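So this first bit is one chain, no partners, the form predicted alone, shown in structure tokens.
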Amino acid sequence: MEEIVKALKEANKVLVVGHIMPDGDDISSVLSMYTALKRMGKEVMPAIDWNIPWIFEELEEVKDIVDYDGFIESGFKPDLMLIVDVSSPDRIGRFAELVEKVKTAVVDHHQTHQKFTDYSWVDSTFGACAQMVLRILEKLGAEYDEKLATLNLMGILTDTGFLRYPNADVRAFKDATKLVERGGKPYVISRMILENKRLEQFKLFSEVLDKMKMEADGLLVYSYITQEMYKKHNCTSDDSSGFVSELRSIRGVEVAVMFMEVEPKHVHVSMRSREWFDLAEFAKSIGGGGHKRAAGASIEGKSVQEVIDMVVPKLVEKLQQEVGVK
């Protein structure tokens, strides 16, 4: 952390990069660093090589996030590329091309992190990358107000399931409390994330439930969404990000999986476990990564059914090995 803080102090132009298919913690970490560093007088560009989910559009700073094309067109020449909430270079899309060309640092909390930068602070004991960002900004002497505190708080709340998941330890509660004391508005975040759904999402989820299947004596539940299903209900992958957690909420389920065809022949496998199944290790076996209770993988060149046929038997076998189910 100290090396990254020093690098940030010395840099005049900073490119802050998040991961593809961004979630609340990723967007929080990117925008918190962007907002704070900009206030410190640095030239800063926030970047994510993916469309930002529409639910985050009410955050004023979201409009400043550029994709790789926007970065190239801007002519911005960073002294430092700071990557947040990213475990491997493929997760930053086309920005991976800069890793060997620009001084690069990464701040990450994924268990499956692959070191690929000049500086790296990786600590999987944190429930959210936003907690690590908080510590860096404190070291930098950032002045918090309602806006910055709310942006920073969003990452902690979303990655801990609003302080409901096992990664919501005492430290997460203390960090959240600290940010609320500094002006953070948890009710603004919860309304934006939890109470901001489109009718089309419910119709899509209804079809997901129709296609749902259970295996391993009810320990595994999975379903899928094809490109045709997204188009039928006027939805995108942004609209289905929370579906896997809904499947996990079924009584008796340990592992829930959503297979989502985010683009033709590009399937994202989103996985959640409830109490004991280590998804981080399993995700590595199919080319992905993540945390013990939340992990995923992106698989290209295969149809949804081909990916299901590849992943589900492996999961069933692993569950059978662990608990002896038939």
Ligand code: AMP
Contents of the next structure:
Amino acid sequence: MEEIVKALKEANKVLVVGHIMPDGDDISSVLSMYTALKRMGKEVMPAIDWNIPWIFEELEEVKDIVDYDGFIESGFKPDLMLIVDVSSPDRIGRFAELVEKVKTAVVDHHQTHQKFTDYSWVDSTFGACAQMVLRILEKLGAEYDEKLATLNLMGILTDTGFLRYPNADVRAFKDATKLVERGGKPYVISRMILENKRLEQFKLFSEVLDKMKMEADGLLVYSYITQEMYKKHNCTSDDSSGFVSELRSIRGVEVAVMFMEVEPKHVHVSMRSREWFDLAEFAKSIGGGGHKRAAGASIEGKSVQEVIDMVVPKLVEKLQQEVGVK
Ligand code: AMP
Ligand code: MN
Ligand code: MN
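Return the form predicted in complex with ligand AMP of this protein as a structure block, the form predicted alone having already been given.
Every chain and every other molecule in the complex is listed next, the one we just looked at coming first.
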């Protein structure tokens, strides 16, 4: 952490990069760094090589986020690329091309992190990357106001399921409290993320429930969305990111999986576990990564059914093995 703080102090032009398929923690981490470093007089560019899900558009800083094309067009020449909430270079899209060319630092909390930068601070005991961002910004002497506190708080709330998941430990509550004391507004975040659904999402989810299947004596639940289903309901992958945790909330379920054809023949496998199944390890075995209770993988060149046929029997076997051991 000290090295990253030093590198940030020395840098004048900072490119802050988040991951593809960005979530609340990632957008929070990118925008908190952006907002605070800019206030310190640095030139900062927030960057994510993916569309930002529409629910986040009410944050005014979101419009400043550039993708790789926007970065190239801007002519911005960073002296430091700070990467947040990212476990491997394939997760930053085309920004991976810069890794060998500029000084790089990463702040990450993934159990599956693979070192790829000059400086790295990786600690999987943090529930959210935003908690690590908070510590760096405090070290840099950032001044918090309502805006920065709310941006920073968003990451803690989203990655801990609004302080409900097992990663919501005392430290997460304390960090959240600190940010609320500094003006952070939890209700603004919960309204934006939890109570902001389009009717089309419910209709899509209804079809997802129709297609849902249980395996391994109810320990595993899964469903899927094809490109056709997204089109039929006028939805995109932004609309379905919350479905997997809804499936996990079914009584008795240990693992929930959503197979989502986010682009033609590009299937994102989104997985959540409740209490004991280690998804970080399982996700690695199918080419993805993540945390113990939330992990994912992106599989290209296969249909949804082909990916289901590859992943489900493997998961069932692993679950049954673990139950036998327990
Ligand atoms: P998701 O199911 O997409 O919400 O992702 C859950 C967790 O797994 C997040 O922490 C992601 O960073 C991680 N993750 C998702 N997809 C991948 C992937 N293709 N490779 C590595 N990690 C991933
Ligand atoms: Mn993330
Ligand atoms: Mn995260």
